[in-house]
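The chain below stands alone, shown as structure tokens; this is the form predicted on its own.
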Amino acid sequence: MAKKITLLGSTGSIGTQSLDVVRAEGYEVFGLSAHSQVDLLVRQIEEFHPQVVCMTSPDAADRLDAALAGRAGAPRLLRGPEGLRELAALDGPDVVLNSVVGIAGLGASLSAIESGHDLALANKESLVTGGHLVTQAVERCGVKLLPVDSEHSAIFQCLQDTESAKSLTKILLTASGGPFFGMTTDQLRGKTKADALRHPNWNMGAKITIDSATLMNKGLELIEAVWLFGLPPEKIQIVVQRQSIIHSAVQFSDNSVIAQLGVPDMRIPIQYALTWPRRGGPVAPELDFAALKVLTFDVADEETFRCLAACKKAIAKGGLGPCAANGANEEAVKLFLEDKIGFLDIGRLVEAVVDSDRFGGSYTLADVYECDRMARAFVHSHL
């Protein structure tokens, strides 16, 4: 029987590419969610015929309800963040793929796990903001957490040999360096939204593209890797690989290194998360080694790109430190995209909130949301 998928965030960049994989594999769609893109979600409903959909924006939910009114076989409509969590928990799918952007995806991740679903995770903020809550739930519920980020998928693929995985000593987490690689602080002054959205290799949504430009994305991925693979942050080295061909690598006790290579296409890691433990057919172009002349490596400049330095501080502090960094970054990126702050202000504000408190200790889900609220308020009070 065809595998059934619930896809959270189906109208975003990862969501639409996930549906490419669903088509290629012949999977069924049990549920879809979106925030506000009514027209695109309607087209997805017409093609994939989900049983349940969720629209998290109230206004968009009303418009979707009107668009579906009177249609034969229309899916059940859920609304708001509560509806997203309900959709994630519903019986029916074999796997839930969470590609919601930001901390908004945390509650849905926990709902999916606690309902016994394997979770394909493209929402890195679930682990960044609530790492021990998510990992404890995975262990308690006996489900599989399958990484979708290209870097974490690469590491996961390299560790499929269980015996070799026991001798893991280091993770080499690769970064493209973004559109501003090699620039100084002075050169970054005055960089605009349009400049930051020109990623050299990847076609992604606006928020993650800005995060790539600030290197915040790599800081978040470092924190995520700590939770996924159980290594301390000092055992995770960030390596700039400008061509985005080596997606990450692992080093073992004998100092041998295994890497995963491929063209920069998110459909490859999405497919692996959905088809695991088998591999599917080709969903992206073949890597042409005859045309591949150069692979370069460099170090990430955290002195200039302060978001990366802030994330390292945050995971070292532990507790809610990463949550504070993420909340400040989400708010700062929103303000930058609205042309209300400058590019360098993002790193300044994220680092300032991490430096503002100790953040250590255990926490609850309510603590996570309160920390996120306080971090966003901090940003507005320090503009």
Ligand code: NDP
The other form holds:
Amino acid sequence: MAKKITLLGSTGSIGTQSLDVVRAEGYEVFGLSAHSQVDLLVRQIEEFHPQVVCMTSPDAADRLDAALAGRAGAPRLLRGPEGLRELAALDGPDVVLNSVVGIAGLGASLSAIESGHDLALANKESLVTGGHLVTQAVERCGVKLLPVDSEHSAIFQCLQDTESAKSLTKILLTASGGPFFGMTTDQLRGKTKADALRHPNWNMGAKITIDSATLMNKGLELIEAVWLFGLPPEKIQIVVQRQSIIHSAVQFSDNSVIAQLGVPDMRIPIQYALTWPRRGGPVAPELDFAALKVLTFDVADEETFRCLAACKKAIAKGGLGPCAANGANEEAVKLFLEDKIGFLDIGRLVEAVVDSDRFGGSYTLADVYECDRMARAFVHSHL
Ligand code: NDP
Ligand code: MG
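Following the display of the form predicted on its own, present the structure of the form predicted together with the named molecule.
Below is the whole assembly, all chains and molecules, this chain first.
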């Protein structure tokens, strides 16, 4: 029987590539969600015939409602963040793939897990902001958390031999370095939105592309890796691999290193999360080693790229530290994309929020949202 999936954030970069995988694997779609792109969601409904859809932005939901009016076989329409959580919880899919961007994905991740669904997770912000709640829920509900982020998928793939996995001593988390690799603080000062949106290897949504330029993305991924694989941050080494061919590696007790390689194409990790433990057919081109010729390795510059340093401080503080860093970053990136702050302000603001409090201890979901609100307010009061 074909697998059925619910895809949250279906109109985004990961969402549309996930639908390429659904097409290639002949899967069925149970539910789809989008935030603002009505026309694209209508085209996806026409192609994939979901039973339920959710539009999170209220006016887009009204427009979608009007567009679907009178259509035979139109899906049930849910609205808003509550609708997204309801969609994530509905019985029907074999797996829920969460590719919403930002902390807006957290509630749906928890809702999917608590309803007993396996969760394929692209929304790294779920683990960064509420890692404690998400991992506890996974344990309590006995579901599988399948990483979609390419580095974490690589690590997950390298750990499939469960006997070796017991001897894991180190994770080598690779980073492309982004468009500004090797630049000094002075060179970064004048960087514009257009410069930062030009990623050398990956074609992604705007927020994560800016996060790649500031190295915030690697900081978020370090936190994500701590939650997914249970190693402390000092056992996770960030390695700059400019070509984005080695997607990450693991080291075992005998110092043997195993890596996962492939072309930089998110459809490969998306597919693995959906087909696991099986492997599907080719959805992306094969790696041409003869054309590639060289792989290079470098060290990430945390002195210049303050977001990475701030994320490390945030994990060391524990508790809601990562949530505060994430909230400040989401708000700062929004302001940068609106041309209201400079590139270096992002790192300054994220670091300042992390330095502003102790954040330690356990937390509830309400605490997470309060911390996020506080971090965003902090950004506005420190412009
Ligand atoms: P995009 O911005 O391309 O897509 C985001 C999706 O989320 C869209 O469907 C969007 O709807 C929806 N969305 C936006 N805001 C909200 C909201 N407030 N509530 C609910 N849904 C919302 O992002 P990406 O696909 O690039 O990234 C998605 C996630 O995957 C992020 O967490 C990112 O870090 C992670 N990721 C992405 C990678 C990539 O290559 N793109 C690689 C690894 C991880 P609409 O478009 O209709 O407004
Ligand atoms: Mg990644």
